[in-house]
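Next up is one chain by itself, shown in structure tokens, the form predicted alone.
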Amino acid sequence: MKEFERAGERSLLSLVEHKEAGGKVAGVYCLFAPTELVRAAGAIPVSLCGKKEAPISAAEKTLPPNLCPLIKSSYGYAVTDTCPYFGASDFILGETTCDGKKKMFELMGRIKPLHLMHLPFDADGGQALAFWVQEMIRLKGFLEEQTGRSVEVRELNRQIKLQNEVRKLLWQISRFSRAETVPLSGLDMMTVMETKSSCSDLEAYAVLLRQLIKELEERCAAGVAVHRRGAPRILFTGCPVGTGSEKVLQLIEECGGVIVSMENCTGIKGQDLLVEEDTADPLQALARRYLRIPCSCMTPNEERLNLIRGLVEDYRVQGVVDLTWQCCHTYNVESFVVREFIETRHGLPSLHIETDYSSSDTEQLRTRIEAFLELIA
């Protein structure tokens, strides 16, 4: 796991070398950013900071306090210039996944060149795919202008295969937790997944993932588990988490639960979705794949329930914890549908938690999580 923890430092060094050689770096925030297209244009995509509380006070000098902590933290890092990845970025890619982010990006665009991808609101609507393809074409033009390099079909298809391979490896790692003895904790899984977003060299990252798979195979063969016998098996869903905003994830494991799967954006959401390879029109293939990401910004969002249903059954889940950041309206409203689905369709208990990045409610949350796990046990 230490290799994954050090990956960020190695990535920053690689970004410096890349920029010294004349390359560009693209800062991204969301799963909807088609990183294959970014790399095919010769830029390296890196996930930008936005999971810690520290810069929020700086953001609140401009943004309203009743905005979700993810948006405020992201903007706070930008205005304080305290995120090394933001500092390294030559331009930013944003997406209209919510109104708060959409308006925040208008302000962020004053700091660095920013391209905003407009999402359709309905993934299955008749015009949604055609609209999203046009957004891919518009992004391609922006990238070519920023990097001075044309996106060639051959290179885009190569990047699609490489990204698909990484998704397959991550999906394979996540499947180890279907076993009776779970060999990787939720916090460690979060570290592995976070590395994906900041890794400058995807081929090197794939090597790391293959090494981890070998290690997990050995741990499983030896019967090594990260939890006590009979620990409640929990599916973690809702808003994304990461280093600095992992308090609920950490509390579940401290209280004796075992996270068998994380459905959120920093978990496996989208890792089972591959881009069709070797097509004559890879932009169409990218558009089809990215439009299927089951985000709460889509209405309706049946694919998220389909994904949850598969995870509940495959991982023999005994309870679901659904995390919503305060003022994240789409996930907050959707929590009702998720709870109804879990309790009526699967007959399982669920716990909805609404919180922010601060530690002020940690002990209150601990009490609620302890009671929830006792209910399951």
The other form holds:
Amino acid sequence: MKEFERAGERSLLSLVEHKEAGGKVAGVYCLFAPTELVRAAGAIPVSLCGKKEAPISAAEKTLPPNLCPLIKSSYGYAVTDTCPYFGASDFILGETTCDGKKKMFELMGRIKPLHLMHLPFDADGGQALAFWVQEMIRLKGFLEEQTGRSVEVRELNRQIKLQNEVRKLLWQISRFSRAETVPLSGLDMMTVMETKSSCSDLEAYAVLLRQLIKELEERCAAGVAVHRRGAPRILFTGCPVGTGSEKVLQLIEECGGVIVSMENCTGIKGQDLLVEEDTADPLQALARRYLRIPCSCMTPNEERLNLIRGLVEDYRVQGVVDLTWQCCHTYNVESFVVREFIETRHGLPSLHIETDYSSSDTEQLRTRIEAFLELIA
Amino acid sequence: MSGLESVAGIDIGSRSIELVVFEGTRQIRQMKVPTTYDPLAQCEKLLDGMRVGRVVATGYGRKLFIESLRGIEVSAITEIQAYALGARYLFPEVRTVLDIGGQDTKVILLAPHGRVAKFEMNDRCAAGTGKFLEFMATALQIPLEAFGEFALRSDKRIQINSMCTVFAESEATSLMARGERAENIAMGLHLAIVQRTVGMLRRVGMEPPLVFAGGVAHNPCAGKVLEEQLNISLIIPDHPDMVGAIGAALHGMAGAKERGTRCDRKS
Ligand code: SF4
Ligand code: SF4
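Switch from the form predicted alone to the form predicted in complex with the partner chain and print that structure.
Everything in the complex follows now, all chains and molecules, and the chain you saw is the first one.
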């Protein structure tokens, strides 16, 4: 685990080396950004999603306070220039996933070169795929222009394989938590997943993941658990979380629950989706895969419920905690469907929490989470 | 001194701290003090000179309390569980518990056999809680204890639209400026919090009988308007603010003991 905690520093160093050798760095904000394509063009993608409270007040000079903290934090980092990854980024990839983000990107575009991918809002419609393929082609053009390197089919297919490999490893790691004794806490799981979005070298990351798998196998064989016996098994879903915005995750584990799965973006959402390998038209393959990400900005978004169903059953989940960042309308509205699905379809209790990055409501949240766990125990 | 072990339940809320002591199954003591800025000192005062074998804490200060107490068996449960246990002890047939306290409003639905089936709690905002009424009573310069009676003297129902405490105050001010009677404004403010509460009750799928507990249950106007809107009669305990402390004590009694506590676990 320590390796993962240190990975941040190391990746910053290698980004610097990469840049010194003339390479480019792309700042990305969302799971919809096709990182295979970015890498195939010779740039390293780093995730810039704002997870910390600190830069929010600076963002509020420009953005309305009544906005999702993730957007404010992301923008705050950009204007205060306090995120080294933002500083290292040569250009930014944005996507029109939600209204707040897409309008924020217009402002961010004043600071760095920014390419906006337009997203269709339904995954199945006949026009959607064709449109999204066009967006992939447009992105390819932008990347090639920025890096001065053209994207070769062979290289793109290689990157696809590599990403798939990493996804499979992450999927494998998360599956350890299906056991009676869970060997990795939700917080540690988050750290492992997060490392992916800032690492420069995917192959090295895969090595780390394989090491972790060994370690987890040993822990499992020795019956090591990160929780006390009978701890309620919780599925965590909703908006993205990460270091700095993990308060709800942390409270769940502090209060005695064990997070067996994280469905959200920074968790398993999309890690089970692989891109078809070795096709003649890998852009098509990418488009097909990325369109299937079950994000709440898609309508309809039944795939999310399917994913949740699978996780609930596989991981023997006893309760679901659904997190919405304040003013995230898509996840907030969808929380009704999620709750209904969990309660009526699975007969399980669910808890919906709406909050932001501040710690002002920690005690209230603790009461609600503890009571929720009491209800399960 | 009898050979029975005594168990104390202490409910450390944002506005007041309640203590009850049971000896065997008999409640032998009940006390209440304001929370003040130093809740721990207040707790110590309450427990001073008392010989109790075990203390179960609930309410906002529960964590702080069990961390500070040494040499005595302490544990903690949430207010949700405490109110459920307390209300069921006082009224075995209860199915829904409403607790409007100083900072929170909670609605708890019990399964027929008495366990908590579902609950709702307001988020960080104090709209719809005792705090809201307290704030508004101060704004209208009426003592909080008399605010309910005062509102009952209204002769017309006006709608206050803002649920935010700060905005509601400016709404009340502008109503006063228009010459509206203070009694009617007070009634409007009560209606506003009741409407919010009714929404929460509907969301958990409220079932009668409904026990109304917590400090705001002392307010006659809140109770009356709730009954009107829900079209049922409420059960209000003699000491509605003691329900949490009673539930905590009950949790500490034999049988419930092994269930233990969560928040005393060091993370
Ligand atoms: S929740 Fe949706 S919009 Fe947000 S990062 Fe994930 S995929 Fe992107
Ligand atoms: S959490 Fe919601 S509002 Fe915030 S950026 Fe993601 S989709 Fe947009």
